[in-house]
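Next up: just one chain, as structure tokens, the form predicted on its own.
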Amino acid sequence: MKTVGKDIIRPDAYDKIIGKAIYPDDIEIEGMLYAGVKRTTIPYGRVLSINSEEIKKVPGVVAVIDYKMIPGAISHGVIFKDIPTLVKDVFKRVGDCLLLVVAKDKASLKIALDNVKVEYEEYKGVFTVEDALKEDAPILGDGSNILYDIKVKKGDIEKGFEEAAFIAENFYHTQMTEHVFLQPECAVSTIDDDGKINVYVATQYPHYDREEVAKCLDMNEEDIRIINTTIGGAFGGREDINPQCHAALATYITKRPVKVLYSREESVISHSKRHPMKLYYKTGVKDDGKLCALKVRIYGDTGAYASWGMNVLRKSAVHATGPYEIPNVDVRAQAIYTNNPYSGAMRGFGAAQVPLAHEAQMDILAEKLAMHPLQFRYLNAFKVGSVTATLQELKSSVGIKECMEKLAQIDNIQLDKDVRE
């Protein structure tokens, strides 16, 4: 209790305010090279040719690196290693990395990347969850376009709806969301005299980063150091690998310090997004105002690669009921592959999307009952002893009714005392 309820000074605040905080792009080392990647410009296809030999001749270019030059694993990922570090042949989204170019200066790097020419064979893609679930859809995952499928059931859903006096049945959808953290991705790598690789990066998972870089370079993890710099925002968008492997690979090959810095456009194209979701909700309530049944179907567009799709849709399913007691529940949530930007971690991890649906349903049902929406929520809210749809008994730290009582006082709303317990 040394900090709860007290004004605490953030230890890094002063350095950030006066500009002393060190971000990756603040790091400059004598003899540093600059690297960047050429990315795919169409969402689905196969690489037929790249003019790599021509790019090697561009003044200032030190190295042109493709997948064949990676000494270890050529792909990465937080759960499944399905995201290409450098594309071998088939790619599945706009923004996949084709070629890593290393140059003496930023100007030479830009000229080289601008002159990379790629010949593609374009494939028919899928860009909605509906199209991805069709029988004739191209398969983007491992034998299926469904990455993950979870069911949560409690009670007797048919009986629950038979008991309902009112039913609200609606479709909702949430949009893809970009993290747009202030500091674009950047990594600086160096090599020690004994061959150990150091990567300076703003990251949320330094230990995972070390594992991924070690696998990419086919090195022992103890020979890789990830040095976490000041982080200019993250919100989940720095959980997947971005410039780490590329910077380390460039240093491994050139034996020189290397910096990789994304533009804002490249940052938006490259990293994961919040899952756009389509949500079907059917909610039943008795005439006494008690919820009696909930049927939910959630379709999450996980994009071209898995990332955290399994975890996100699992949390959506678990939180689909909201903070309400519902005796009969039937929930199914699926993470579905498409050729859209891949979706992964973002604040709330799947629990942020479902409130749009379950709270809209509460308002609709409260109106049908001619009951104040706060009163309706209070009547059905979790309390100590409540059992969730996953059969978890809530034994402590259930403060939602107390919160509602405070709100009612502020807005001069009279809650019915008969429903407090």
Second form
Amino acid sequence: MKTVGKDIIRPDAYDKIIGKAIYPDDIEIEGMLYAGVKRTTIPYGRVLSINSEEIKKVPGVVAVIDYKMIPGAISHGVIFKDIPTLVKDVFKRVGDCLLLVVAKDKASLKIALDNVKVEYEEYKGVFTVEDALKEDAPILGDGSNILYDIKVKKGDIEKGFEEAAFIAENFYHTQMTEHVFLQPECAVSTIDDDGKINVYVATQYPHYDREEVAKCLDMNEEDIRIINTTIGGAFGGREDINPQCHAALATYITKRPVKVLYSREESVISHSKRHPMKLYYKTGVKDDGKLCALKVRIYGDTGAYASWGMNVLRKSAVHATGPYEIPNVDVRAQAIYTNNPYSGAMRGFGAAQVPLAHEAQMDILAEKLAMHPLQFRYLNAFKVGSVTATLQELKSSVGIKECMEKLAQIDNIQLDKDVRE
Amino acid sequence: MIKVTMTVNGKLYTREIPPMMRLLDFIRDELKLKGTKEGCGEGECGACTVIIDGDIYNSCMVLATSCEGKRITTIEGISGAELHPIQEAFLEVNAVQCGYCTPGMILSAKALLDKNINATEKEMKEAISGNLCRCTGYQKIIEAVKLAQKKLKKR
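Now show me the form predicted in complex with its partner chain, since the one above was the form predicted on its own.
Zooming out: every chain and molecule, the one shown earlier first.
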């Protein structure tokens, strides 16, 4: 017990305060090349042509790489491998990667990428979950625009609402959110004499990265090494592949060390987002202040690719009741494809959107009951022995009531007296 | 190419550089001082903060050639064998998370406390208002600046 219960200085902090912590962009290697990708500028369509031959002639350009030059898998993804590493023909969002250019320095790379010209056939995309669910909507997923559909049911929802003295029924929307971790994506790859590839990257999933790079290069995982550098923030935004495969591919083809560095703009365009959600909530409460029924429908805009969409919407469904005991629950949550930026992991992972709805419902119902909102929450909050909507019995460590007691002390609210005002 | 001479962390440097080179690139690429970070490249985030003749600047918004004859301080230049009290304070109150904003935060705090050792909390907040921390560690950072102030006053 050298550290438990004590203030300790985190081991990585020292290098960070003296400016010696190494993030990927701080790595420089003799003879290193710079690579970058041309990305789609329209959300949905097909590539007709790219002026790759012209780009090869730009001074300083070392290699121009398209999907045909990828030795292995041409797409990646944490669960479903649906995100193109380089687009074959159809693309589904702004920011999909079309062409990987490798140059001798940053300046030549910029000129080359600025000169890439793409001819598109543009398709009519869908940009709201409502449009994506229409019968004539283009199908973006595997036979459907519904990536994931989960139901959580407990008790008898009809009976529950019959018992209700008050009902609150409302629609809530949450917005797309960007991580804006402060260190833009960067990866540096090198090749050993025996052909093994090393990728230095700030990542949340070195093991997933190794698998994806190995698949992309059609190499054994043992021959790929992912070296995690210091990570300049992540918040879920570094769970999917971003520069890893491109850097490794450029090194594989040129046999040289390569750096891929994103600008802030490219960082924002490329990586996942927090799911924007539309939430329908109908909550019933009995005359005595006890919650009796909850019906929820959640529509998560999962964007163009799957990423963690299933897992995020599952978490929303599981957390839909909030930390409250409700005997009758009917929840359904769907992750729906659109041509928006793809949604994935971000701090809270689907549990961050639902509180807007369940807590607003609690305030509305407290007002209808003429109860103090904290008393109303306290009356319904989980405790040891509570059974959640997914029928999990909470056997230990349920601290919510204790938190509320502390809050009540601060504001001098009597929680255990007759709670009606 | 243009010849430029400036003092960085007490050392005089002369280099022939392209006229449009940013001070940030001069520091990182020419001098190989990697503690100054690029977060946005457009003067919003403050990760590239350096001190020029006592005032803080976003080095991504400054042309290196405009620093002729000036004295620049980067994160590598504020401590010798021992840590600067501001660095100590950042360690002690755990004001460091991902670390990417940290060099800029420390330099903004230093520029403030060098000018006004009696700075108020409000002045501290203003001093770091150009430095973004996305790990949301502002409270600890302000605590660190306050602790550093105490340490510096004792000296």
